[in-house]
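Only one chain is given next, in structure tokens, and it is the form predicted on its own.
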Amino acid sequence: MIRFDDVTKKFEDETAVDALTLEVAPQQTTVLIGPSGCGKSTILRLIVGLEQVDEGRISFDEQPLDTWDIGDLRKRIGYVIQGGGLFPHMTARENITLMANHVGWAGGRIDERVEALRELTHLEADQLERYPAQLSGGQKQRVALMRALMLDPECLLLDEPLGALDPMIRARLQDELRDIFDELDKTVLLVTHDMQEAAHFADTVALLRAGRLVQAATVDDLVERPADPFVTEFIRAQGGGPSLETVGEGRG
């Protein structure tokens, strides 16, 4: 669904993405993981056209990204930024339906889609009329996910979608989010810094360091067949997180 061919992105003298070659398989969940500053969020921004590559090429659905009409591309890609990015002056419903109204969906179609997504994400009906400041962290993330899914995109990008939540809410939403991914059967590219969370979601984990791809593999392969000593070091450095043995009990 998405392919990076020798992609480099620099910000002044800093290289955020360095000669990245990576394939994101269709209808699977690929997780980008690595230390802070390794280029994870920049990769998502490059896909949706918020940043431009300096070298190399990105393709979406076998078509070079620079040949896409940006409006058409963004209808096919749902994007959840860090913290959800909800507009504070709009209700949850207004946030969710923003793009559907923009592209001219009829009111009845919008209402049907909102109800289907509300049931999918387990959001209460009365919460649709609240403003973001009136919602809990978990509720905001559900609304942000509904907004990203509103136009029924083929691909979903999520940047640390659960990073700001407390551990109990985060664990519950991890299970719910994985069920949603399985039910929708979409291409998902998810950013996290947590190896246990990566194991929970991923068909493939792409481990990055300083903008370069270290290894893209299943969780089991990362644990049992690391391509570089950094792979093992990164997993062990999770601190209170999973050990080498427990990480391998994820989807891989």
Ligand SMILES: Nc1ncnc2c1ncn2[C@@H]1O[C@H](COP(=O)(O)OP(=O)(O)OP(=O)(O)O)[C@@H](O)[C@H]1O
The other form holds:
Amino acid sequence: MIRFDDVTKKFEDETAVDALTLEVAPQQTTVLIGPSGCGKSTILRLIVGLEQVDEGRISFDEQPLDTWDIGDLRKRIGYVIQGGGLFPHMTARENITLMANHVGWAGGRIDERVEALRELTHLEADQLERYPAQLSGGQKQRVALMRALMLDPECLLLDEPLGALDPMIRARLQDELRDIFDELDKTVLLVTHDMQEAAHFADTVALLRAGRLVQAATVDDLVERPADPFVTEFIRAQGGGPSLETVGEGRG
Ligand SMILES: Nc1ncnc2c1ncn2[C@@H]1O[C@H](COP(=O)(O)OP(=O)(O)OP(=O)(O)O)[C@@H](O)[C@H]1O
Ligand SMILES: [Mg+2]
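Would you generate the structure of this protein in the form predicted together with this ligand, following the form predicted on its own above?
Now the full complex is given, and it begins with the chain already shown.
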């Protein structure tokens, strides 16, 4: 669905993404993980055209990204930016329906879609009429997700969609999100820096370090067949020896 061929992105003399080759398989969940600053958000920003590659090529649905009409691309890719990125001066409903209004959906169709997504994400009806500042962190995350899902994109890019939540709400939303992904059969590219969360969602985990891909594999393979000592180091740093087993229990 999304393909990176030898993609490099530099900011002045800092290389944020370094010769990345990676395939994001259709209807699967691929998780980008790695230490802060390793290039995860930049990779998503390159896909949606907020940054341009310096070298290499990105393709979406087997077509080079630079041949895509940006409007068409936006309809097929839903994007939740790090921190949610809701417009503070708009209610939840206005945030969610912005794009649908922009592309000219009829009012009835918009209302129906909002209602379906509200049920899917378990948001209360009255919460839709509130401004982001009047919602809890978890409610804001749901609104951001509803906004990304509004046009029913085939592909979802989620940048730490559960960041900054307390552990109990986070665990509940993790379960709900995974159900949503399974139910909707989307191609998902999700960023986290939490290995437990990666294990919970991922068909494939791509571990990055300083802009470079260290290994892209199933969680079991990362644990049992690490391509580099950094893989084991990273997993161990996330919770010590015994949790290697717990990590492997995430999916399936
Ligand atoms: N617009 C920019 N200008 C200059 N440097 C940037 C810019 N955006 C990102 N960088 C740098 O590129 C590197 C990768 O940043 P990125 O935001 O992709 O990291 P990340 O893996 O998402 O980190 P985090 O886990 O903290 O969100 C960082 O060193 C960052 O400082
Ligand atoms: Mg980031």
